[in-house]
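Here we start with a single chain on its own, the form predicted alone, put down as structure tokens.
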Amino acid sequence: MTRRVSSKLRAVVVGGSLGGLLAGNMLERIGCDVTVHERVAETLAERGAGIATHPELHRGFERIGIPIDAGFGVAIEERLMLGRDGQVLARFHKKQLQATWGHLYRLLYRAFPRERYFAGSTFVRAEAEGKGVCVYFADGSSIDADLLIGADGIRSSVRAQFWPDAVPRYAGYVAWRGVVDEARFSLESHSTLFTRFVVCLPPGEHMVGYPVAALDGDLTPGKRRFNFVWYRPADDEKLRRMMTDATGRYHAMGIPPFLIAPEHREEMRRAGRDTLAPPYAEVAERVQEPFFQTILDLELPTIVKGRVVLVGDGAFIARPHPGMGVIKAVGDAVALADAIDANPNSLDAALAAYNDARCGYGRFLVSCARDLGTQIDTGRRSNAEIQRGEYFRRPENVIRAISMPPDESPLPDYGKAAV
């Protein structure tokens, strides 16, 4: 059994996506002695996943020592929302740069200590240790360290020892996605999607999509992709046999996109030939891998036990609608690196800031996902949201809430008065 000690503040960073390295990153800035840790023993793969940033995720890359220029993202202006017939009902102007998850990941990654990241680092346990915490790995190593970070995701493995009640809770629907390439759109389906972000509301659903980099990041015309998400009611049982492969083998922590049975991509394809706008139907009929992830909601009464914190999807999870993950991890590494900053000499005062910063943000986020989620027709919704998704599913509305913080919503109430 191998061990590191530090003497000064030491931090191991358990996920070694880009929460973790949101994390690792900012830590490092500030003097931390910080490793991340990823079980994952060869680099991440691109996930085919957009992310539509937000200002706070800028000044987040930026203090990292990233910037935020023309490579970043594909830039758009406007937002659209489509009929079935395929025409405008609405339109919002919104400047908005739309990344991909790889993009972010690869920045993250350049920018931390490559000696300092350990692929194939699986977590196995950790113990409080005097005043600090030792945590222990699949290899046989340990670490003594000041502070361990969660910032393994929505199925944390660190939440799960800490937190062993903390049990996320599904929605009720799935959210189906996937990625177009550029070249296989008609010139009409082309014209429409590939300079705005578009929303389209099939019965008791929800699609948004917008153009996004080429898989090596290439933001050429002609060479990028449309990033889209699909989100569909799925009760228990539906649920169950779309994460059972073609062998019978259930997945209940999620299936791997190439085990999905062929049966259920053909249903999402009818669906969309049946009920969505004629680009749409040309997404739906033309992606190549569509995969979907189980919609889920977590809140946590406290994200600070002793010396261990969670950050990210680990802490709170909160539906994809305002699109927020990625840049509710931003702020949560920066209020962390912020907090243990401004209290040099007491960590605990640093976690009790923190906990006290992020706790009722993470609350906040989780009511308003839920608060968009409402207009998903999930066959259990009480009156009140039946009528809250309504107006969430009114065009001029819709396109002012989705993909964007909450608190910066023009609807004079979302955000604000969350169901």
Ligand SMILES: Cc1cc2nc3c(=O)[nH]c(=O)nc-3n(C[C@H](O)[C@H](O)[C@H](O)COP(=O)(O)OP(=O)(O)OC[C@H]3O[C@@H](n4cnc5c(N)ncnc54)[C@H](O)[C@@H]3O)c2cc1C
Given for the second form:
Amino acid sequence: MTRRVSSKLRAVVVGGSLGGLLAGNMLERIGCDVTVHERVAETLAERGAGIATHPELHRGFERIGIPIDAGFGVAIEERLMLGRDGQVLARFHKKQLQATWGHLYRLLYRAFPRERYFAGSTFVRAEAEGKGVCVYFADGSSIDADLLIGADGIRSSVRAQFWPDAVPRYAGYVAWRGVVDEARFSLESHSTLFTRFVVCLPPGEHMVGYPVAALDGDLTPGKRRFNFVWYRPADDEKLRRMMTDATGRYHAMGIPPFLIAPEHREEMRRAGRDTLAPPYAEVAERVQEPFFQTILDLELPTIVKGRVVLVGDGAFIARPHPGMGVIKAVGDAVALADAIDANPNSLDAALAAYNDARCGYGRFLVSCARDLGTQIDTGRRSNAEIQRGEYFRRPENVIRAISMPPDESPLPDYGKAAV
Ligand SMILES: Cc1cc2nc3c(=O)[nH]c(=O)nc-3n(C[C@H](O)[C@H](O)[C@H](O)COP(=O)(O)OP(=O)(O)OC[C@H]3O[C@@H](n4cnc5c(N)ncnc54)[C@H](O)[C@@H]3O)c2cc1C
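Given the form predicted alone above, produce the structure of the same protein in the form predicted together with the ligand.
Below is the whole assembly, all chains and molecules, this chain first.
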């Protein structure tokens, strides 16, 4: 990328997670004057679990100057679908590098100028000012900028101010997540799970998992971990109970893992013993601190308002089934940098180009991910959704559709059907 007139552009990025660091790094590479502001004061590197990667992510990292080498993640070559008794119901040859959230974060953080990343810096509001924007933070400071980039995730405060009507909608199910150390598995389960992408479909539910590196990035066999996501229906009342801690306090914005009441974890483990293939029942039994996230949908009519733009999960919320959250954040960052670089004399034209480039794709992804989510029995699916869900639950289909860019899926009518 070149350094041109855009070098005068001052951008403030709110959110210093993957989406914010991707946007910050991409804009910095085209010569913008960028600062990234993250609410959390401590390092984020230990957050999150596994991230399934796709070639678009590799290209984005390489463009920033981060090479994709052997240490990037666990190389998987095969996907398996397991029945309740552990029998293999389908196999699919698919090469994929499984990284960890923490590793991607560390790489992006190191690539960004340290003095331009502000941890413990909380956005409170912004005001349009002439052709620019004035951004205010909780410590009383403010910054004048040409551009405000909301990379502040699913519960974005930037979106709440500038798109007040956009409210994420609960999809009727949650995703339990967690990791189990490789050394904790029985030999039998270990031989099935390492090193494969494994799917299991308990009635009305869906579970996927794959091996990832140790917390410190170590890929040595014996030190790795197994990362899982288990989608389970929870009606509004059950969700409310799950989001209420042992003292009776309700956590509307998400309950921290250590506050989840033990009875919910016990119920999850019991369901594992009753419904999962043996290696996965072992995963549910041995995971140390499982946590859950609520599954949400959100579409926006536009992701640009004046000099304010949204990227990553702040912009569109797609359910995690295609494994595209980080990839979309990469695509958003690349599109924003390209649009600014291609329109050095007009930021308005650049932002219009960014909006055009990414809104259609965001909607497409939300729609495809919702389509894949029809396999979860939320008790409120239409007949058409039940049929669609059955299609995706066929063993040979499910292992081809999930954790795959919808536009590259080998299923003939997936992706195209959602357009
Ligand atoms: C355990 C786990 C596994 C995942 N697996 C996958 C996967 O396999 N594949 C995939 O593609 N995606 C996966 N994702 C999702 C993926 O991480 C996100 O979709 C992607 O990183 C884009 O997120 P983001 O940076 O836009 O938002 P977030 O990661 O939510 O970051 C938003 C940041 O903004 C900060 N913030 C919020 N409000 C403010 C404020 N007022 N001021 C300043 N800062 C603020 C937050 O503290 C946070 O750090 C996973 C997520 C998790 C948690």
